[in-house]
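Only one chain is included here, represented as structure tokens and corresponding to the form predicted on its own.
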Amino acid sequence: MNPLWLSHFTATSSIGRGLDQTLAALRQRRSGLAPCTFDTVDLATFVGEVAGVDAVQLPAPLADFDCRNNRLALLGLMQDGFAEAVRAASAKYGAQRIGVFIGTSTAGILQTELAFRRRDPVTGALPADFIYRSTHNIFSIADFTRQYFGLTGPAAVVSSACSSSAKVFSSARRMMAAGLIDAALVGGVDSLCLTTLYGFNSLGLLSAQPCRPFDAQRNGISIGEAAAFALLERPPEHLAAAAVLLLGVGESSDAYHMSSPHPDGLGARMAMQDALKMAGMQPAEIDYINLHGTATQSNDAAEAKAVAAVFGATTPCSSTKGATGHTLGAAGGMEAVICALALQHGLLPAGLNTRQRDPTLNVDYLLDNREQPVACVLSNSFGFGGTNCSLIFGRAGKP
């Protein structure tokens, strides 16, 4: 594929607002996970909650979009000069030539949960101020974002579980390759809600401790929330050496099971191989893999088999979900930004909370940060139903 330039990017999660705080947390090996005190949730689990979301106020003309998910999105868009970069791109290309592609799984479900608490006790009617179309509706996050910036180009939301905001890079790439747009705002936003927390608890997938990816005693996930965005453009003739490029995308849908991966990681393997093929690269050229690494027994085992089959046992890898929690539909975008930081700062982030690597998982899982030149990285995002996506990013000026 023709590489695409991540001209600007940003991330907000439980480990910080914006790139500086995120990078500092990774360097300090600081986790954002804490015992769950969210809303009325009564579960013995840890979550990665973003502080200050409830204090965010949407612009008055966009008041109908008010919900936790869109507030979190706005908080994220305000970091690192990202909003200003989008407005500059709109002035350069035209509002109709910028696409908006955002991944989410929760959308504004919390707003519906809150509305149900205020139903009319006689009729059961939902309160008049509840607006499904612009809050809970899965398209709400893209509609809010495009209206916030006054963009009029194509817009779509991908909701493919935990691969959602990795797949938006592919959606944007296809639109740009077809000549329909000149730039794309891509990203992912997922916020905490009761449906997600109690839903994963009902599946027996929540850990009562901070999640421990690839640990011999791993026992489940820690849910987090995040807003992560990137502005994709075609690269100019001359780029700074530290500029980050999207080099390859691989997608697969193995449909092995509704909530479990293929035990041998066949779909994951296909996604990684296709990403390498699109990038025109060999496995040995990847310096670091950001694993999906959810810390469930089956997911980590399947991913380890897939990684070992494609890369062998020597490529450094880790899951950053021990820091941020599993941000579900925002995970692909969040971890894409972490990969961009790894490329620009030569940092391979350690997997947090993992005390004893599972000896049956034959990969080079990092328990300590490693600093070295990094030219190319791969990021994995795998969702329920076998919807898989792998992304390859590289520095414009390889070390």
The other form holds:
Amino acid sequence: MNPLWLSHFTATSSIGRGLDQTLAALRQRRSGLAPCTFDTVDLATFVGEVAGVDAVQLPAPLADFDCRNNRLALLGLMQDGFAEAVRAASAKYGAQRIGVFIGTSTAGILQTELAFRRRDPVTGALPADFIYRSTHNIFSIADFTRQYFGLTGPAAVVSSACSSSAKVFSSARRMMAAGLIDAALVGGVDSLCLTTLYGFNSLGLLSAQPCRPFDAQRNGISIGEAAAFALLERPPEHLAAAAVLLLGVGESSDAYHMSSPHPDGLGARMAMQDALKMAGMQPAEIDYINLHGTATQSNDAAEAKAVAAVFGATTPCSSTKGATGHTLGAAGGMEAVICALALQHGLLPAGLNTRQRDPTLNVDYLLDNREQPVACVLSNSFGFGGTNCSLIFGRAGKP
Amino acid sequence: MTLTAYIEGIGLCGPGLTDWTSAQAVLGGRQPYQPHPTILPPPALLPAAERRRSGAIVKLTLATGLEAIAAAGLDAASLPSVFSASGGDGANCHAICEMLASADRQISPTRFHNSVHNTAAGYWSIATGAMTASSVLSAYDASFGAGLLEALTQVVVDNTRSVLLACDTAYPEPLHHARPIPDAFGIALVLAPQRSARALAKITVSLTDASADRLDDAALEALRSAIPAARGLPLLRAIALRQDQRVVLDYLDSTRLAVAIALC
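Please move on to the form predicted in complex with the partner chain, as the form predicted on its own is already shown.
Then the entire complex follows, led off by the chain already shown.
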């Protein structure tokens, strides 16, 4: 593929608002996970909740979009001058030449969960203030984003569970290569809701501790929430050495089971191999792998087999979900931004909460931060339904 | 900027439209349109456990997708796919929201994994064995247009065949009142980058400011305007009429899709 430039990017999660806080948290090995006090949830679990989301006020003309997911999106867009960068791109290319592709798994479903508590006792009707289109509907997050910036180009939400906001890079890549757009606003936004908390609990996949990816005693995920965005443009002739490029994308399906990964990680392996092929790279050229690493028994086992099959046991890797929690549909975008920070700041972030590496997982899982030059990284995102996506990012110049 | 592809197979299922083969006479105006509730074929290709767990969106996706791929004479396992739907399994969503608002919030594992928007994509890959890339999209009422554009970019940029599966199903009340999709409706298209002996039509697609075409038949037009996937009907009507034609398909409020259709 022709590399694409992440001209601007930002992330907001439980470890911080914007890049400076996120980088500081990674350097300090600080986790955002805390015992769950969200809404009326009565589960013994830890969550990565973003502070202050409900204090965010949407602009009056977009009041119909008001829900936790869009508040979190706006909070994210306000960081790092990202909104200003989008407006500048809109002025440069034209509003119709910028695509909007956002990943989410549940969008504003929380709004419907809350509305179902207020149904009319006689008719069963939902309350009059419930607005489906701009909150519950899965497209609402992309619609909010495009309306907030007045963007009029192609737009869609990608919603393939926990690979959603990795796959937006793939949609944007094709749209740009096809010449339909000159820039793409991509990202992922997912927010806490009861469906995912009680849903993962029903599967026995919710840990009662802060999640411990790749630990011998790992016993499930911690759910988090995040808003992460990137502006993709064609690289100009001269780029700063520290500029971050999207170099390859690989996608596959397991064709195996709705909620369990292929036991040998076959789909995951195909996604990583396809990303390398698209980037024209050898496995040895990857300096770090940001694992999907959810801390369930089956995910980490399958992913370790897949990574070992493609890379062997010596490529440094970690899951940053011990810090952020599993931000589900936002995980691909969140971890793309962490990869960009790793490239720009020469930091391989350690996996947090992991006390004893699972000796059966034959990969070089990082328990301590490493500071070293980083040229190329790979990020994995996998999801329910057996959906897999791997992204490769690199620096424009040598580190 | 235009995108060109060849349609090699079509699948259709909706109210009064049993499949593409039989619906061509209706869409071509040679038979009257007689609405009746959508008949969803059982998903025979799924293993028994998955078959029991599959909702309307899964049955609809399998029925339309397999019709299109059989018509194209292809192996479903070989095709990248684009799934586009305004929402997921509406009945399942209702059941979850009802339980979460009750004293007992212990939703079942099956309910939960069926709640993801890519449920149909997951069952599709299990049923067909397709380990290929799939894009799973929503764009509310623009979902058909978004899916068609995504599939076209797969075809043009990655030089591959792709199957588009645009399907929508209804919510029960009270969500039905908030999103009144009347019945299940799906269109599947197999798209190819090069012309083959099986090509039905060449389509050349571009973005346009023009308004979307409406259908002359009032009942079919009611379908088109009520169900996002049915926004693709003007394209199928032109093929059913066996006419080279330019149609405008609905997409976003800010832009529509102009489709030049040349029969093969």
